[in-house]
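As a starting point, one isolated chain is supplied in structure tokens, in the form predicted on its own.
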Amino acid sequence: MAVTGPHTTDLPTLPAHPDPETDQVLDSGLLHELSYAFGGPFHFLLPHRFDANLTAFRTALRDAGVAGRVYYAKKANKAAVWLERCAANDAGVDVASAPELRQALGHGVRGEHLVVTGPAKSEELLRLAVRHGCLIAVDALDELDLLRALAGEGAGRPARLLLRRLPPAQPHSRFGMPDAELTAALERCVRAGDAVRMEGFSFHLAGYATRPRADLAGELLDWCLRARALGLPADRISIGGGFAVDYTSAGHWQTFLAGQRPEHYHAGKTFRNADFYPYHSPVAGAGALREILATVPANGHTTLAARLRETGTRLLTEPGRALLDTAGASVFRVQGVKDRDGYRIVTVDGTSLSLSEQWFNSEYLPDPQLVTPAGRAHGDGVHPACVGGASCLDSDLLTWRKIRFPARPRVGDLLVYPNTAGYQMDSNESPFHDLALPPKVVLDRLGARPRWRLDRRPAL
């Protein structure tokens, strides 16, 4: 029987867009199989995808006629299948830690293909850096120092590096260097003669918006000329990434930003507008790669690709999500359904912990599917239920809002979050209670009945 109550009529949803794929993967019946051999929350990857959305970026670079190269930020996303198809096809990865980089090099990725970002960086991974022949973006001027001394010390090749300028739009920022100390880190790299190889610059900027990425490209190709003139290659830039994914579309986004109050969370929880991912994006991905290279930069007559072509200045991305982006969901059980005043309060077997974007304070939106043995649960009934982690914390909710099931949700039935292996899956995972990691499986293959094997665990 549906539940009815107040407010039941007008829960807002958010789907995701279609994915007749992972849909099928839904139908198949596996998901119930590994629920049972895994005996807990899992997720589960499709590789694919990913070599998709790196042709997609390789592609909007080819096309505007750019050279450069595509690094995945690591940080994205631990699995171990993204550094195997980094490998595979070439590509380079973007590290912040050692371990990271040693997880990179243990599948294959070759070391001029990494580089390696994050603020006052540790003497062991500039070290490993230097050795590996890695590219580095320098943060601070006592970081360039530092680096100078290591490539001093028996390494046989140069330091590798990039200056990280602090944006002068946003000068909060704890990321890069102001004017000063750019100008000062480029006297260094001179001064510093073969013991470096200074190749550019990069830039971390927040926010998703593709114009400030093509103002400040366009200053930092001056930036290189300013190099080259002092005898450096100075010859790449690096724009980081913030590039959006676009999760639902637009008429469901804003239809579900204009309706959505505190009655339809659970305790009445709130949440602004504001501190929401912006679910929808209409310009997403290598979309937004084609957007910024075709943009005039602020005081250029020329668009930014054009400009990369004159100076002959390669563009270095190190998209993330983007590149995740419909290459995995997250599984989980119910274990648990309790009826509340007008909805249901469903308890399933892990935590938010693994679903993360509870970390920033808010709600990963796109509506979970429920999925019984027999396939994805159809119908017209409104079932609205929160769903709830199984832990002892009354603040560990996967989803506060109370979604509008076409089912009841049963025992045994599992709950798929679409679209969760850019930062949801394990950004924030944690064995809390003493439960065990939900394990990542990789589909290689797709269809009535799924190829799938256990992700290989990264190499220390």
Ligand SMILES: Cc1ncc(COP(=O)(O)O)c(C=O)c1O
Contents of the next structure:
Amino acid sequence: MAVTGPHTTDLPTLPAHPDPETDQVLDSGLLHELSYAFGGPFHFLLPHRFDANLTAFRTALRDAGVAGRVYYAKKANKAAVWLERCAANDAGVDVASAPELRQALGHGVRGEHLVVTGPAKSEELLRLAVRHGCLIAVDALDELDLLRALAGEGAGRPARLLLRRLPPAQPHSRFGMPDAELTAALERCVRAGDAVRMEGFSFHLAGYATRPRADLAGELLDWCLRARALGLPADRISIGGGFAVDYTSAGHWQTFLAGQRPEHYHAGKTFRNADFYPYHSPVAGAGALREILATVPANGHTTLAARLRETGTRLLTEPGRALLDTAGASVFRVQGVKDRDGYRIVTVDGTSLSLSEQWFNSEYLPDPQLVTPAGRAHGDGVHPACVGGASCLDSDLLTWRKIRFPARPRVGDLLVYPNTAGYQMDSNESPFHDLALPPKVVLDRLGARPRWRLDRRPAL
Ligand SMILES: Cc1ncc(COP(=O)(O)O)c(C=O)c1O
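To test you: the structure above is the form predicted on its own. What is the structure of the form predicted in complex with the named molecule?
After this comes the whole thing, all chains and molecules, with the earlier chain placed first.
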């Protein structure tokens, strides 16, 4: 029986873009098998989607006649399969810790195809990076001094580096160096002689707008010319990540933002529109890169692409979320259902740590799909329910919002959260309550009989 309550009819929904290929997986029965086998939540990964996203980024560079490299920002997801795809496709990886660097090397990515980012990097990370010929985005003058010292230790090769720019439009960022420090860093690079190879400049901007990225890239090109005049190679710039992902249509997103109110959430919880990820972006992924390349930076007269070509400068990008768009989903089993006034509380077999938006005072909004043993639930019913985690914390909700499920969720049904590979699924996971971390399953073949394997073989 559908639940009716004071607000059931106007409960907002936010369906993800249709994904018929993934729907086939949901209808195939495989997910119930895997849920039974693992006895807990799990994630499934779609490597062919990663390949397609990577190709789209590379095609955007190629179409603009710009030389460059795409580095997958590994922080966005811990699975091994993405590194395998980078190795197979000869793509780069952006790593920010010694374990990330080791993982990338261990899965076959060459050291020279790694860019090392992050602030105040550990000596261990810098030493490994120099030894393996990685490109290091230097964040501060003291880091540059340490790097010079390590490069002189006898590894026999120069430290390849970029100098990271503090974005003038984001002066409170704790990353990068302001003008005066960049000037001092250039002098130190010149003095370091063969110990370092100063290859250019980098930045990473918060937000997803393309215009500020093009403007700052234009500025970095001027810095490259300045560095070249000092005799440094400076033949590349990195514009970091921050390529938006478009999860849902403009119409759904606008309707959601206009309609959402505290009574649509369990316990009257409030979420500010400004704190949500922008789930709809008219320009996203590789399309955002195309737009950046086609923009005339504030300090120039020709497009960024033209300036890169004219100055013989390579463009490096570090997309994380955008390379993972549509490349994975998270699966939870319904473990309990209780009635509340006008809605239900569904408790699943995992926790909200598998959906990291809760970290940002926010919530992962694309609607989860209800999957019964016979496939996706369909129908016109309205069965509102929020989704709680299997922990003893009152605040452990995967979804505070009362989702309009088309059927009554029952114990043993599955909830599948779409498009979670980018930052959602594993950024914050921990074995809370001694619950096992959700395994990751790679789907190498889709269709009526999908083919699966574990992302990592179990340790003996
Ligand atoms: C230096 C750097 N590069 C790349 C990224 C990846 O960003 P995104 O996943 O939004 O593309 C980040 C994210 O924090 C970053 O700090």
